[in-house]
Structure formats: structure tokens, C-alpha cells
Amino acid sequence: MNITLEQAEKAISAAKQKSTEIDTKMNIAVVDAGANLVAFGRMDGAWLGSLDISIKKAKTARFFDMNTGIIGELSQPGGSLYNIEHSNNGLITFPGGIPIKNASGDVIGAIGVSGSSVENDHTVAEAGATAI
């Protein structure tokens, strides 16, 4: 299963709306279930620096299903994985991705988030992923 071009649309939206609250500009990126991009928005004033990364965290979360964050924790010299983010054309493995799950649990996307604080950005990325 896929997200939809509408589930993607209301993730970002919910994501707009939480940065906004929060008084942060970001940018926000959804992949599909084969992490390709389905949708993005840059708000008005985001670092464009961090679009990239955007993306980047939103494909991290899809290929291991899992927090970017998580993700970075287990990167760690010493750690499982670490050196893990110089595969795939480069990782991101610090918070502001989130795997995107449907109702019955099944994982149809991800959702990326960068242009704050590593906090901020998981925080938005929730709000996105949750919305679905």
C-alpha cells in the first residue's frame, strides 16, 4: 500500500500547521511506500538548506521503517549501525523523520521534516504523521 496524493497533502498541512504554532518555518517532505517523493512544501522563509534534508530524513524513516531519530542512536561509534548514513547516497540519522502508518498498522510512507531544532522538527513531523 501507498499513501495517496491527498493523505500526503493533509500530512503536510497538519505538519504547516504545527510549525506554524510553534513559530518555526520548515520544510516538508512525504515519500510513498517506495520512497519516492509524493509531495513537499517549503514554507515561506525555511532554510533552503534543509530541503534536502528533508527529503533525506522522509527516505530514512522509509527505508528502515523507523525515527530517524532511533536511527541515530543506534549509529553511534560503537553502535550497531554505525557509519549506516553514508549508504544509500547519504542518511539522515537525527530526529524529523517518521514512518507514515495506515489504520491497520502497515507502513505506506514517511514524512521528513527539517528547518529548526532537531526537537522542533520531530515535533512537526509527528503532527504530520499522525494526521493520516
Second form
4 protein chains.
Amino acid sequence: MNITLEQAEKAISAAKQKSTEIDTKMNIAVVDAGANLVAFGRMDGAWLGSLDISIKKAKTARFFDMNTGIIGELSQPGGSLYNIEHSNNGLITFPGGIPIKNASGDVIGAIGVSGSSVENDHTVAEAGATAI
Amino acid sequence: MNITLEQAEKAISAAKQKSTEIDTKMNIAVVDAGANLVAFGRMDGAWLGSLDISIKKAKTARFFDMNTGIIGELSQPGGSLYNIEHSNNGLITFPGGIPIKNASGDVIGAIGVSGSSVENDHTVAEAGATAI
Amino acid sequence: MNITLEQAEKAISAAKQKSTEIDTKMNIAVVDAGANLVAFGRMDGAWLGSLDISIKKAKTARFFDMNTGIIGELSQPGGSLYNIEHSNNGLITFPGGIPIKNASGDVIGAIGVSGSSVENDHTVAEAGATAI
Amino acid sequence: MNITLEQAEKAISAAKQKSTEIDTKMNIAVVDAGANLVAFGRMDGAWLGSLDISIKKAKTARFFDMNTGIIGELSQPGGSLYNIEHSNNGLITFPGGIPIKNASGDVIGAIGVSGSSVENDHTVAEAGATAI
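Complement to the form predicted on its own: the form predicted together with a further copy of the same chain:
First the chain shown before, then all remaining chains and molecules of the complex.
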């Protein structure tokens, strides 16, 4: 089961709305179950460096079927997954990446958001993930 | 002067419509004047390998402010730009990438389309580029 | 629909048998519908450089849902897809990569074989692809 | 002296069995004495991001002929090998990679396992390494 472009665009639209509500400018990426990009949008004036980060967050969330921030807790110095970020051509392990599930609970893709504080990034990603 | 997300989404929407009209499934990418991705959409069932190609076509078109196919004519064996594709982490120099201009004729970005014959790719890219 | 590890191992086993029959030593890779590696085997004494080629052949076949050799005919100098190999971190477009379909005709993955002439590579890949 | 494909497949088979016993889903990679992939298997439903990690663990274990977790102890902030992960296109230095030796004690390859906790990854890797 794979996310459709219509679903991905719906997620991005919901994320953009939330981003505007909280007065931020975001890069928003959605990948499918194979961790390949389905849709992307960069809001006017959003950080350019967050483009790649948002895509890497979405991929990271699908790579391990969990929120990116959870991995970041384990990849700290002394943690069990220290420096896991060196795999897969670069992971991003702070908050802002969330798996997207269908009604049956299967992971069909993931969303990654970057452009503000990690708290705001997560809030916007959640708005996108839950819109489907 | 830079393309806005709203303009990029309008271009993708027009490109999707044209793609459906001619019964194809496309990957569609729009970059800004800095050759950085602004928006992207992969239609359901479109070739997975065309994801990267559509983005590279859009970048290539903006890198040189011309249609990608024109560069491809010069990059052939014996041509003046032979194997220019090795630069910039990989160019795509066959048709499907077109610069996007504003009313004043300034290049504000580019669109790249991949997923069918290069003629169809170009047709769909043109539909997107002229929608703005 | 995605290929299973059991199916992938069956394909590799059939490919190895065919490879031995025609007295060759092969690298054999199987990717899933997302173009991600599922299983791989390098026969003793097979060319080391064919490791990466077999994986790239499998990915290329899934990226465009066609035999790799077909793309190679179009990517020649003067061809419509000249130098497409620069995309997707490197394609391999000579024979030896074949999509794998299920009973319904859906592409569920692909196999890539490298280690001998391209004719032999294709023969061995076909033995693997049709074993499922 | 180099690991054979038959030995590598035996190691993967033993690792898969152990993985099933402890109710995990693993990516399992075996490299030879040259640190090049010999065989690989991704169990159905295993984390996609663990594909690359399992290969990197196997390579890391052979690169330095020691368990990956030992390197991870030295690569911490302030440690003697701080950030060694930046070398060799990315190392993985937490547990799950183990050198494989022949009866004479020579290193003939290595196994890397990823898909669960690092303790489970190591347990499964050990089952594979000792099967030869």
C-alpha cells in the first residue's frame, strides 16, 4: 500500500495551513512506502537549507517507521545508535519527520518538515500526517 | 525576481492536466532562480527513475537558461559541450526542461518533466511553463 | 505489491543454476518495487566490478519498468535519451536487468545480473525473473 | 583466504533463523576479506533504513577486524577515534557487525545485521558468524 499523489498534496496543503497559522515558513516533503519523494513544497521565504533537511526527515521517518526525534534520542554521544546519521546518505534525526499510516495502520509513506524550531517543525508535520 | 510557491503549484497543476490529456504519467519538478526545488509532484504509477530526471531537467534548464534539449545537441560526441552532463552532480540534456520567465522576460525558475517520450515530456513541461 | 525475500532468493537460486549451466560466474541482485535491495549473491570468482553493476541494473530495470538493454538503445549518442546514465546516482543501460512481475502483471521488483557478456547476463537474469 | 558464497549464504540462513526465534526482522549482509558484499537478505517487513546500515556494519567490522561496537566506544566525543564514522563513505560503529574467521583464525569476511535493538542485532550477527 502506497500513498497517492492526491493524499500527499492534501498533507502538504494541511501542513502549509498550519505553518501559516503559527507564522512560520516551511519546506514540506512527502515520501512513499519506498522512501521515494512523492510531493514537495517550499513556502516563499523558507530557509533554503531546510529543503534537503525536510526530504531527509521524511526519508528517515519511513526508513525506521518512527518519528525522527525518537532516533535522535538514541543517536547522542553514548547512545546506542550514536552517529547513525552517517548511513543512508545522511539521516536527520531531530523532530519534524513522521510516518504516515492508512486506516489499517500500515505505513504508506512519511512527511518531513523543516524551517523553524524543531517543535514547530513537528507540529506542522503532524498537521500534515493526520490530514490523510 | 523569484518564482513563488503559488506559481510553481500552478505550473505543476497545468502540467498534470496536460499529462492526463495525453494519457501519460509524469514526474514534475519546479526550481527557482537559484536552481533549488520549489515544488514537485509524482503522478501515481509514474516511473520511479524519472523522479531524479525531472529534477535534473529543471535544474539544467535554469543552470543555462535554455531548454534542456538544446544543450543535448551540443553535448554529443564531437560537440562543443561534449559530456557536459558530468558537471553539477549530473545534468539531463534531452528535452523536458524549460526555463520559466515572468512578464518582463526575466528567468524566475524552470520546470522539468519526465515519464514518457521526450516529445511528451517537453509538451507537458511547456504546458506548465506557460501557465504562469 | 512487493516481492518477498523468499521470492527473491528463489530468483537468485535459479539464476545461479543457469549461470553454472552456461559456465559463468555472476553477481545477482534483486530489488523490490521501491528499487531497494532485497537479496544479493556474488558467485565465487565473479568480477568484483560487477557487484555494483548488478545492483544498478536491477534498480534501472525497476526505475523504468523495462529491460535495461532497451534504455541503452535510446541513450546512445544522437539518441533521445543520450546520457540518461547520469541520473539516479548512475544507471546501467546495457542488458542484464529485467523487471519481475507477479501473476497479475504488476511489477513487484527487478533482477540485475553482471559477470559475463551482456547476452549471458541477460540469459541468467531471465532465468531468475521467470522463476517466480 | 576468502569467504565463499556458500558460506555467506549459510551465515545468512543461520542469522535469519535466530532472528525469527527472537521475533525480529533483520537486514543481513556478508562481505568478504576485501570488504565487498558477497550476499545480502532483507527479511519481509524489516526497516528499510537498516539495509544500508547492515552493509556498513559488515564493512566496518572487516575494515578494522573487530566488532563494530568496540569502535563505537572509541569514536565518542573526546575519544581517540572521535568521528571516525566520516571515513570510508560512512562507518556504523554501534553493535551488529562481527568479523568472520576460518578454522585457522584468519578473518575471511564479516557479517552486519540491522533491524532491531543493537543487542538483538549483535545476537543475530553472532549466530551468523559462528555458523561457518
